[in-house]
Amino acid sequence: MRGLDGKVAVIAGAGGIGGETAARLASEGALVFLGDLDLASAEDHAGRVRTKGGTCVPFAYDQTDDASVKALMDAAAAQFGRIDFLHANAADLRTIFDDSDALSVGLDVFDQTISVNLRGMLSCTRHALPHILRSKGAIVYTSSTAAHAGEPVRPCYAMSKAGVTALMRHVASRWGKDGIRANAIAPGMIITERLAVTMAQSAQDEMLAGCRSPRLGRSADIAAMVAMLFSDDGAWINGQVIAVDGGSTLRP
């Protein structure tokens, strides 16, 4: 895609979508700095990128720790001399199975979900944005269709993702005139490498039944949209939530 060659992209959150996005951006010529709480995961994905001739540097950071997030951005800028793009992707999916409903969910589940999925997104934004302002680049946030679907379960997750949408729109509104683009992608059911192994086929079939597509999503589907939004082809897209969900949700 046009405009990605030689640009520097930080991906905060390597698991699943993040790793695939690193591969896609690197294949387009971008220099990728890949952060994750699990350094082994980041190293694995970075190694795959490098075997195909791309540039990808792994880095361990904790999204709940503001100083650690700053260290991620500082290290990326020191490594490559600039930051053009941020894909704010990390989320805590460990608590999602305990995210029951508003009456019974533990406040510890809420606190952990918000700490990673929302407070951490603010940390990523505030530490990447000064660099991105200099390069007049772009931010893509990973939101979720859960933010607007109105599910009977997962209220903490949905609230965190709705908050990500609000943060994205703030960034687009506050700094759009300065050349910054901020958008969010709302994935549907994405069968990552891990889910392909751990998720029962019956559960996948149930998800597929509610999707206006002959298949469920893949991490590559999200990576392709991130690449487009970062590219010159996405130059006039700002402040938008773009559902990449096979038509599972229909909304303006």
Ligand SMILES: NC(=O)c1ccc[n+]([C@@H]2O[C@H](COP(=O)([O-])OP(=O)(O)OC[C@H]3O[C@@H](n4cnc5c(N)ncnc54)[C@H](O)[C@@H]3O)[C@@H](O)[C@H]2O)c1
Given for the second form:
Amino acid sequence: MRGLDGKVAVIAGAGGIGGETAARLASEGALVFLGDLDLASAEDHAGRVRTKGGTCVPFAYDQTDDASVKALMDAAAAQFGRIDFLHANAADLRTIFDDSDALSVGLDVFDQTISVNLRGMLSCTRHALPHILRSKGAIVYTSSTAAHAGEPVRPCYAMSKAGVTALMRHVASRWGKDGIRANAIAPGMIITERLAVTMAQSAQDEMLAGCRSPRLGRSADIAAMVAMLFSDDGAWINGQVIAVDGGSTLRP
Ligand SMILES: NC(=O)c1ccc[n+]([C@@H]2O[C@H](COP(=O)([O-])OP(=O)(O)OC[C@H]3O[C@@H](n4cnc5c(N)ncnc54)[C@H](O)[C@@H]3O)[C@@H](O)[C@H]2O)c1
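Output the form predicted in complex with the named molecule next; the form predicted on its own has already been displayed.
In what comes next, the whole complex appears, and the chain from above leads the way.
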């Protein structure tokens, strides 16, 4: 893919999608800085990248802590001298299980969800942006089809992801003329390595029934879109929410 070789990418949030995105970007020649609350996970994914000859540096940070997010961006810039791309990807997916409905959900669930998934995205944005403005780079946020699907459950998660798309549109509008781009990916059901083990087959079958493709998503499907959006081929894509969901949702 054109325009990724030698560029510096920070991925905030390793895990399934972030780990695979690190592998994809590194395979295109990018230098990757991979942050996560779970350092062991970031180290594991970075190690896999290095085994294949890529460059990937793991880093521990907490997306609920603005100073910690700043430390992530500062460390990446110190390591590689610049930041071209940010994949803002981390989310607290443990709170989803208590994210019942608007009448019964605990406000502590709302606060934790928003703190990581939305406030943390603002922290990532404001600490990466000065670097990305210098390099005229790009940001890709991970949202979710939940942001616009209107589900009867997990309202806090949906609100956090809808907020991410609003933040993305603001960044694209405020700094697009300065030569940077911001977009969001709305993944459908992605069977990450973790979900392949923890998600019941019956639940996977149910999700597949609502999908217009013959399989559910893989982390590599999202990684491919991140790579395209960062590449020169994505040079005129700005301010968009792009569903990568096998056709589960259809929007104009
Ligand atoms: N897997 C799916 O089906 C799916 C669907 C739609 C959207 N998404 C989104 O994709 C992104 C990645 O999800 P995933 O499926 O790879 O899950 P994942 O749990 O493997 O990855 C999320 C990562 O975020 C990290 N994290 C959580 N709290 C953090 C904090 N306070 N500071 C720093 N890191 C923190 C976790 O440690 C984890 O590694 C998330 O934004 C998620 O909402 C996933």
